[in-house]
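As structure tokens, one chain now follows by itself in the form predicted alone.
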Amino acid sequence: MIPFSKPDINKQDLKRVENTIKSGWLAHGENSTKLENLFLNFTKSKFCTTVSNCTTGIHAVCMAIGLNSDHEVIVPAQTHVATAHAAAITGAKIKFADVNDLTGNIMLSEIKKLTTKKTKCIIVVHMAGYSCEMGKIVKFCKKNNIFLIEDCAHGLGTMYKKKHVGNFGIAGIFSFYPTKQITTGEGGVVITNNRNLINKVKIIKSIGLNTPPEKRKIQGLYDVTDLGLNYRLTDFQAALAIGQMIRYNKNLKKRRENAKYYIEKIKKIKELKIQNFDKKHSYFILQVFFKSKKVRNKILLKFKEQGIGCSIHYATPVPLMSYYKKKYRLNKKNFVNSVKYGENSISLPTHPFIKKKMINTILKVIEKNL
């Protein structure tokens, strides 16, 4: 077997877990404030919240600004669901914009043919780990008054000019998914530079009360101020994550070791398409691009036969997915790269325990197969 995906989770990691349990202190502790101190020093943002996961994450984001059924949304057709879902729940109108095929990132081009006077937010989302163009879509979003919120379930680690994702819009949100950099089973955290923002969320995520228990005069006595919902992470979660995140640049920096050693093979194999190396890139996983649809699906096969794991990110764009084709009426000819992105791709694992002979072993099976 060669695992998709492994945590990073260690001895010592269980035993904070178990501690945390044994204390009877299972929410709101001091675990939760040390994983968001951790983040804020990795990222390099003021502010920080652990959020239950990624996507109650973004919907605390879209509920703090204001979004609501007069508003547009528009994010990337190559996403995963929940992007969409995230910010459709306030009752805004979803717009999907075509990414670019190699990448799986939304473009400007794309987004400029979307946006009206009811646009009021992007969410963009830095596919595999690979930076949108932020210099661009920033600058597009101050100019027309958009709010721009960052999906940066695959970003930990990722840099754009210098600048961590998650920094540029006004807020970013990662995710704590089993498959992900760093898990918690499911969790997840909001990452901004904006005072106001922050409070709101902290808010939001706890049900609408205005003060937590670890701050109350009186236990018991608190008042609710916002419409709210309970999106708050545990604390012997967060407490898992702690020594997950205190080694995550020994792990950062074997994923870009196993990535540069699979392109440097890949870009020999001239039925392959792949990126270029990028080490500003986070490699949560890296995506290798087939001639068509028919090869790739039977490497996949090959794949299953012989314990390899791997996965599609993602085989439908969400806008071709029955429940918003629906209600929309989209066609896929609107989504030309995205069906090709979904279509032609494979998704390697990169993680900091698959070795240079379990590659050569996923390149030999690929290699046989073509």
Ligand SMILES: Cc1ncc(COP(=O)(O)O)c(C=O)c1O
Contents of the next structure:
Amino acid sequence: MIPFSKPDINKQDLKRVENTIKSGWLAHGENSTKLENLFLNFTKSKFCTTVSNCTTGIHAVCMAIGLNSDHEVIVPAQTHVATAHAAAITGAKIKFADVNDLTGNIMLSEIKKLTTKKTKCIIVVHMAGYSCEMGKIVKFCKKNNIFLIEDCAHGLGTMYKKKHVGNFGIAGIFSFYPTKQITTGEGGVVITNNRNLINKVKIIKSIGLNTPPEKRKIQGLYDVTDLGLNYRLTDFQAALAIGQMIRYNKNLKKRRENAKYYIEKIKKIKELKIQNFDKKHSYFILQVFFKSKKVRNKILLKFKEQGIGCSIHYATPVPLMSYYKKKYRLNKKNFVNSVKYGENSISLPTHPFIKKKMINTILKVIEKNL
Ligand SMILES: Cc1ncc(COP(=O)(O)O)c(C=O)c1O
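Swap state to the form predicted together with the named molecule from the form predicted alone:
After this comes the whole thing, all chains and molecules, with the earlier chain placed first.
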């Protein structure tokens, strides 16, 4: 058995969770603050707040920038549906941009085609942990007065020109889902360099209350200043992530080593395609491309038979999923690269528990079945 993902959780992490639960202080606690500080230190961002997951974090940011049904939002066609849904729930219209066929990332050329006077926001996704072309995209957004949100669900550890992703627009949102680089089961954080934005997100994630319990002068007394929902992370979940975050540099180093080893070998197999190694990539996963969907699917079956964990990110582009396809009458002709990416790729495991021997086994199965 080779697992697709395996959380890096040790005895100390479990003890921290146990102590938090035993303390009786289960929400709004100091572990969230500690985790936020670790994130600030790692990403060099100015502000951070924990959220119940990345989807709710994106939604809270969309609410905070005032997104509504008068607006349009551009998102990549190749992403998790959460990227689009989190914006669509505000009533805004979603416009899907085709992606680069190798990186899976949104392209400025497509963004330009979709931009109108109603475009309020662009949400980029650093697919698999490979940074989008932030230089060009930031410049375009500034020039056109468009908010830029970074969906960093795959991007913990991803750098673009010496700056951690999540720092290029109004906010970056990370996911702590179990397959992600660090996990709290469900969970996430929002980072930003904008004080106004973080204050708004903190209120939105706490049902619109103006003061959290620890800041109330009189217990039980607070006002409600905004519309909001409950998007908070529990404090025992935050406790689980602290050790993982402290150790994250080691985790990232191992992911990059694994990716480098895979890539050197895959480059020698002429039937396969893969991106060059990039030491700024988080290597959340590693995308390998096959000649056809038929070959790709055959390998997926062989992996299943042999207990090799893998996945597809993402088999169906979001605009071709029934909800959006029907809503906007979309056609696959407009998403050629996204379709190809979803049909021909497999996401291989890169996590720190993957050994060279396992990589060799995975590659042997691939080569035998090409
Ligand atoms: C690109 C992307 N965005 C958003 C999400 C949603 O994250 P969460 O499950 O934390 O809500 C995911 C989840 O895997 C994702 O891959």
